[in-house]
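Just the one chain here, laid out as structure tokens, in the form predicted alone.
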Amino acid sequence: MTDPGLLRLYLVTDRNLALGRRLEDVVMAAVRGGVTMVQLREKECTSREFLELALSLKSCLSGSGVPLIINDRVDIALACDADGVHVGQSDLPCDVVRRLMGPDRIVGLSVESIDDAVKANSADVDYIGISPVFSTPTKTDTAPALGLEGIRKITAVSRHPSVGIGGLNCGNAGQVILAGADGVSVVSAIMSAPDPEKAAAGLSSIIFEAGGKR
């Protein structure tokens, strides 16, 4: 990935924050919306039906530009074609993940601390998430909530593009850019929102309106 512009707005899925509604018309309204990157992350579906969800979104968003991601699962994205992949801390080492996936799709790391940072600086990844940015209910499993410092110190250290990652909704999402992310991911921001597309286009136009300040 050679453009930090498709950091900006990215959406992180999440079937149980979809209000009923299919995972893909949430998708798709959110790309009409401004999305620029989805990450797949279903935590309770069985690997088929992992599989299947993936293949449908892939055929979904051929053509808009706005790549795919899947989270953690290597095995998925290469069965899917996907665009890329994220993992986390306790997931493959990111040199098997790149020697899997191959130089050309994308790679994203999470980073929890400043020292996960600077080890990710000589990483073959494309790009890392902060994460959690703030402490949020969709995900239980992560380190302590860095807030925006966090956010300062690990963009001042790290060489590579990041996306602010948990907690994030309208009401922060500017500060995260003007901390020095170059873009913020959300779930229930726009899974929840009765209206997904209007959710991302709202968000959307705060993120652009901050990094023209920053």
Contents of the next structure:
Number of protein chains: 2
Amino acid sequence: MTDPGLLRLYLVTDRNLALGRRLEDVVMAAVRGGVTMVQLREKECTSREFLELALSLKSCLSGSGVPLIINDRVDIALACDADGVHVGQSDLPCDVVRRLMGPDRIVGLSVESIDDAVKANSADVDYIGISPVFSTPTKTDTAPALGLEGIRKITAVSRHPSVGIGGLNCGNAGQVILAGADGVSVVSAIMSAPDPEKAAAGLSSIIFEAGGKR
Amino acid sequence: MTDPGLLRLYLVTDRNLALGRRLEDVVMAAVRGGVTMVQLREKECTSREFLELALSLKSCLSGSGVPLIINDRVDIALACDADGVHVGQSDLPCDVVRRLMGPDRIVGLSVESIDDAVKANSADVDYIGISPVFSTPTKTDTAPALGLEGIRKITAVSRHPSVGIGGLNCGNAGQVILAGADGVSVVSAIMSAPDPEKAAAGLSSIIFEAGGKR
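Since the structure above is the form predicted alone, I would like to see how the form predicted in complex with a further copy of the same chain looks, so please show that one next.
Let's see the whole complex now, leading with the same chain.
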């Protein structure tokens, strides 16, 4: 991935949190507000539905410059010609993912500890997701919260660009950047916002401001 | 797929039904008993575990002549260099699967109605799974049972080789063949058998005998 700026405000989807609105509508409002990357993460749907959502988002994002990343499913990413894939520690290993995805697409990896981050230094990934920064109701299968201190330690040892994820919102996004992450990843702070465009714009300006102070 | 004989006795796995035994042990006993094809179908595991199981089975089956088919996940099939993939009506569409898998691997498709079977005639698949023949506790998201009459009707309209699946065992396997299917697919009749080798051998001889009577 050429530009770590793409990580600045990284939206991860969850239809269940979209307050009944169409996923595509929430995502595109968020993109208008300043989201720089979108990950489709939908755990509760069939492969067919997942592909249909992916194709629909791919079409919506076309020409926006905002990459579409698919969570976990390399086959869905290949099938919809997504810009990349994001895997966790329980998903396919990075070397397998890179082989299937080819050299040019984005591969992201979640790290849940300093140990994971050190191991990721020898992996051919484009960025790491530091997860979870704070505890979050959005994802129930996560490791213990790493806190801002975890971001400091992990960004200090990692050779990869990084985003923090987990419990992030307007109130703590700036601190995540000041702690060393290149970007902030959110789910509910945008998906469940009454006005996703405004929520994204608010986060975006906080992230910009914090970046200037680093 | 060159030889429809590979469909004769098709084992679909489910670790939860293996009575605590290692999946690989049950599968290899079944292969010794006469299973001709194996599908790894494990819905309740992470992508990493699924791949590890697939690689392990691939290694066990190496040299046996018994193809390994992966359920639903084309990425896992590619990652473990499986012989093929099996998809249902809610999985990736067959044209997408064929494109990702290439022309030489096996692609199987579940059909749940005559309409599905007619549509499958224009799809580039190697076989169809007629599902479910009888109601089954193994799979809870299935369409209504098609019965032996369903097999007769579907095999009459289909241009593809076929296996029946759903509630099949020693007591009805022969009728499935007499109704027109090329093979019988089972889960619990082998996975939960006290002696999987003996269970497979029993089914195999019933299927042979019925094939001779057709």
